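In structure tokens, one chain follows: the form predicted alone.
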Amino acid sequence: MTETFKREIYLLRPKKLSPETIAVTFAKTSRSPLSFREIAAELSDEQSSEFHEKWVVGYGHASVAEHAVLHIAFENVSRLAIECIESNRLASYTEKSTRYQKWDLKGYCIPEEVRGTQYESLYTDACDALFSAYQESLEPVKAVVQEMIPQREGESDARWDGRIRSEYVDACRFLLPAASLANVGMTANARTFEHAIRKMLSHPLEEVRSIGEQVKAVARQETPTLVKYAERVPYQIETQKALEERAGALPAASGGEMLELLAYDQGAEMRVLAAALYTQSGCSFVTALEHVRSLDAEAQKSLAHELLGRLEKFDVPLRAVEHAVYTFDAIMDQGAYFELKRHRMMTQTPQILRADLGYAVPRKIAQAGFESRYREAMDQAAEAYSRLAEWNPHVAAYLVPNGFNRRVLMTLNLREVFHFCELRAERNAHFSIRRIAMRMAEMVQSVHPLLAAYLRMPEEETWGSIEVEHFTQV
């Protein structure tokens, strides 16, 4: 008589099992015939800790730690520190939004490095000026938006404000510096947290190193073994210092194009189409590529349609599309960068936050008659940054407002181009990132028209029209 096996799919609940026990349960299935429930029933927290000490720490089987998942809340950390916290690719984050929430006058971090020094008053005066200007800008810019989006009949003032808040806060937030305090929730596995803690402990800012110590202590409450050996990394610290010294000899560029396409492969479209056929064939990739290249233009266009022509609004292109890769050098305001950095599947190499690339002026700020006050606060921040940067450029970065421009190098594949451009070009996205997304799509379409023709972009706008509508200066 043939033995039958019943399929079962079930949760190992964190309410009943510790994260380390769940990780061991999954790890043991590779060599144990028992069910997951039976394996878990045999384990204690102490046994799980011993397992991890031997196999994960002792023998380096770090993938086991990926089954232990933690949810950690960060409150009242600077947005500059959040850049390090959110720099881990394999994690999930949700943070306090500068588009929907308003900041209090003293809602900023004073770093330990400046406390009690000759620079403390310079620092706090600049932050106070920015936050005062921010608070003062809210009502006049709100009035501009109210003219543009009238109150509906029977609509309460509170509901009307809720409907238009992002429209005016979007413009006012350009004044908020990187010192602004925010909250962020992070979900990741223990392996990612160990890596994150190492980066934080090796960071040049005291705030970030202190956060790293706190994260380690909190994580050890649930995963006492998996993160306990996370320490500062001399390689990261010493390499950063060495590169800073070498980079000091390079001249700083004063401006440039918003987006520059530095590198792409002219043959990438053929390679993508070949990869799509390769998955369904028994031939070598070289054979598939030769076949695609032998097709005439219409046949290649037909094949591209087979690959991408059935995409609907929420569909994701097949992975074969990832074989087309692009590198961009971008200049964008810091607010736009905060939207960009959420796209962690692309490779991003941002420059240290500076105040020498100029700043953007939102059109609504000018329409509200607030431009001179806005410029006064931004120029004061730039002057304070300049003076502080001579002493410590990393600490000076706290003073840089969202409106200042920043350089970032991006390398991404065509599948991520679809995701980034389509998501960030939508009308409910922030206008700073919309112009970047629209321009990127236009540039990719110009070099790879066969595949990029299927990007689902707004047709009634261009990156230029967005720039004219929302900025008087970029």
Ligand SMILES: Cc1cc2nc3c(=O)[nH]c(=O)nc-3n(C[C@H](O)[C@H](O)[C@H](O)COP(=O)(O)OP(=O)(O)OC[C@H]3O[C@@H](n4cnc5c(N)ncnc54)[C@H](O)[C@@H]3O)c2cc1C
Second form
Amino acid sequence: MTETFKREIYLLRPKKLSPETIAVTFAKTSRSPLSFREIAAELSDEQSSEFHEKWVVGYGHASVAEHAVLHIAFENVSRLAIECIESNRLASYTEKSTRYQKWDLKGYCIPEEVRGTQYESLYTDACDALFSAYQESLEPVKAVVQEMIPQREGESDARWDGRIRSEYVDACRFLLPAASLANVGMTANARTFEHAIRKMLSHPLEEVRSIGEQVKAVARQETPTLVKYAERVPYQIETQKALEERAGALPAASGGEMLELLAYDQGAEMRVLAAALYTQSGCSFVTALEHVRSLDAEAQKSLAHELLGRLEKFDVPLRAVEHAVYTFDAIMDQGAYFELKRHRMMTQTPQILRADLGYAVPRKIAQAGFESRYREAMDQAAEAYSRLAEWNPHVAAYLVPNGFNRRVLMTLNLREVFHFCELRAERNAHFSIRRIAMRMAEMVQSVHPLLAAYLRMPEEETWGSIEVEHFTQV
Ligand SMILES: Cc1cc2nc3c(=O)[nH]c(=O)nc-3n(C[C@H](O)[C@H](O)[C@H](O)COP(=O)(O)OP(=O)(O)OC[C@H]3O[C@@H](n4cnc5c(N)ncnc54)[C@H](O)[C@@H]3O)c2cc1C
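Any chance you could show the form predicted in complex with this ligand after that form predicted alone?
What follows is the whole complex; the chain from before opens it.
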């Protein structure tokens, strides 16, 4: 390497350059022979803005906006609104946890749509009932957990509580409705934020639309040009309405299997093995596939072992594994769905949150002698939901507690199956999602035993044993 062509790797510091200037600096390397330092030195914020107006906005070279990254803090937004905020695949989030924190009595959102209407007291009464039941459940359920996990010698009460908190809060959280307020931090690039703002501005809920306006305003402080033209999208609004109308004719199913494997490709294992060989070879994919198919079962097994046998605890399978894809129709409690939705490497199509698929009863709630109080609050919420849903099903969804079941259609590849099932089956994960992860692993193993044998799942438990241990009703 000569001095002229010396390799250099360095940061463009956000403390020195605005996000829009960083984005232009990178974009200009496409046409300019100058170094990034030299390009950046020539740029002002105004020039960057002009560049973005011309190229990103004018010519639609939108990927340039990906180099401008923003960190936006959302406080006291409902968990229902968070579903929209967190629906962007190419973004990162961290939110207030229902497992490690407790909610205050009035920690819920009263949507603008119900304020001052005949539904306001119905709404607030149902929320108050849920939050009081939640608060009242904490001590008795904690006492059950304390029996199971005794205080260690010399351990302070605070430390003991810290050690067992998620064990009892995990059961009590079933009572918290989607109206519960939470905080979430979001990191994404300006292109993703533009997409997120458009989605928010086109949302059926007033709260989400107003969050969208606020996000746009704060994002413009940092990236004045890149999100400037994010507006509501008639396509999204009108298509959603049209589909709602058409779907109205379909009968709602009242129950079903926790997981139904709707689609997979019988030959996918061979395709994955062929793709793994293909990447290291000079042959066509068809040749690689014919070769893999021609191997006997032992040789195929040994090839699968070459591909997956060296995985250690934190290793991710090679990308060729993505060529096997599965579609599931799932029913899970809303608490589990709220965790599932964070898995960005799958396609999720949830149904609107409703209260007509029944609710789960955590065993610890029953053990604490709290079941009838729990059912009373859940039934009141369901009743209020039904009345509100006749008027506005989107607003009614605020009232649905975590314990109610929800349907979601998911399509994911085998690499994400490895990630999701292994992470969410871990002992420290919530039992609601553990049972989904373990059932999914079992189903994938039954159709693709050669590759799914390498899923690292807990051996001493099954989804069935988790269900029996943690629920009296699902
Ligand atoms: C025990 C436990 C406790 C948790 N507690 C909290 C909590 O308190 N608050 C909270 O907000 N969340 C919490 N989570 C959720 C967690 O932070 C993840 O958001 C969630 O598990 C999704 O996992 P993932 O991001 O690894 O997976 P996916 O989104 O499914 O992605 C799969 C993989 O793709 C890669 N990937 C995806 N997107 C990116 C990206 N943008 N950048 C780099 N790599 C990427 C990663 O390798 C990732 O593992 C908790 C999770 C667990 C298991």
